[in-house]
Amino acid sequence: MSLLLGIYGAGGCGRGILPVASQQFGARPDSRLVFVDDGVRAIEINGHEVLSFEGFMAVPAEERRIALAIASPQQRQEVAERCLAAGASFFEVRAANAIVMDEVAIGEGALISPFVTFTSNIRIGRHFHANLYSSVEHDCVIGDYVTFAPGVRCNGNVHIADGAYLGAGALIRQGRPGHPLRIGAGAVVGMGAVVTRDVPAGATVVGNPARLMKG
């Protein structure tokens, strides 16, 4: 059986999870792993074949799945639908190293870097990016497309919609049980911000304390 894994995006986000995948399956001499990106114009790079999305569906394989290495929660959901059309299915990358504790359900196509950990009691939805060093405590629930950039710490209790960006060691304010503390779909939380109260869906937010960013 011949199973063929594509990495979906071959900037800093794909050439950061690669490596990642390669780790994961480089065991079985079946896979072959490769970069799918349009915009590339290399053949190549860092040592794996860089195939269009045309080109990597065209591959004869038995079995063919593709992970999505997209910062861009929005551009990912526009990638997953496409990949959906042309009968695509996913896969996960999980680091060896990373920490995964009791009852923690994650939803298909994440990506999860080294150092992350989950402790307990988290439901996350479909294609998660878990970016290295950031973790997610008790009682969470993650939507769709939820991107953490590295070093982001989330807290217990929190709840996060569908589309939600959260930039590099970003800190979000553990949420009381049966009030959690929310951020809303589609929002966005800068690089080092302390989010100590909910975020409605579609603002920016940066500073310490997380404010709103205006205009």
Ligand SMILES: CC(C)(COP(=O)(O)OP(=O)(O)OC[C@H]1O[C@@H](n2cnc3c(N)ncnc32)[C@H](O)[C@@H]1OP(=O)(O)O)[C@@H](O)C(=O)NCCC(=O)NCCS
Contents of the next structure:
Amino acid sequence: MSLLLGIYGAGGCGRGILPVASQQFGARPDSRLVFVDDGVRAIEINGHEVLSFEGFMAVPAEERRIALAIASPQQRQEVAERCLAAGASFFEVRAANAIVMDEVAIGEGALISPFVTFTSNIRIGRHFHANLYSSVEHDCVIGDYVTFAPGVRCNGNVHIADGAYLGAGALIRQGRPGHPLRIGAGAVVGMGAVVTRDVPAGATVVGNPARLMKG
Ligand SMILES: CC(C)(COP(=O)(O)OP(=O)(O)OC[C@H]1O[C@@H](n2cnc3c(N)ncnc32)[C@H](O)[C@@H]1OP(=O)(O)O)[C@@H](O)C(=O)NCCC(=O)NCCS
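Starting from the form predicted on its own shown above, please give the structure in the form predicted in complex with this ligand.
What follows is the entire complex, opening with the chain shown before.
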């Protein structure tokens, strides 16, 4: 049975994910792993073939799956919808050294980079990105298309709505059982922010303690 796997996006995010997928699936002699990117002229990047989306869909394969390596939650959602409309399906990339404890439910299409930790009793939606060294603590609920840049520390009882982006090294204070700390839909948490209060939907916060970004 032939398995064609595409890492959609040959930018920084994709180039950090393809080697993880290669480790995950490389032992399967029937699998072929490529970049999918419509904006790149190169036919090869880092020794891996680059196909357009149309080209990817046209390659004969018994099974064909895509992982979306696009950091922007909004762009990732747009591409996911385009892939679904074209009949593509998704796969999860998970580093071998990621730690996942008890009762963790992760939706389809997640990218889980090396050194990521999930403790217990966590629910996460579709197409989550957990970049290098990020962690999610107990009793968190995370929506669809959420991105954690490297080193995000999300403590317990935090609820993050769809499409939120958390920048590198952001630190999120724990909520309490029944009173989670909430980060709203489409919110952006700047790199290095220390979030101590709820973040409204669509807001950008920065700093320690995190405040709404001016301008
Ligand atoms: C918060 C963020 C989204 C703002 O981006 P932006 O709208 O393009 O903002 P600008 O770069 O124009 O900066 C606007 C002001 O905010 C300040 N600022 C930007 N990001 C900041 C941050 N994370 N913390 C504190 N201040 C920040 C800038 O210094 C600038 O201040 P000034 O007007 O006094 O010079 C962005 O800076 C950020 O933190 N992105 C996450 C980056 C990241 O984690 N990447 C990971 C890649 S894998």
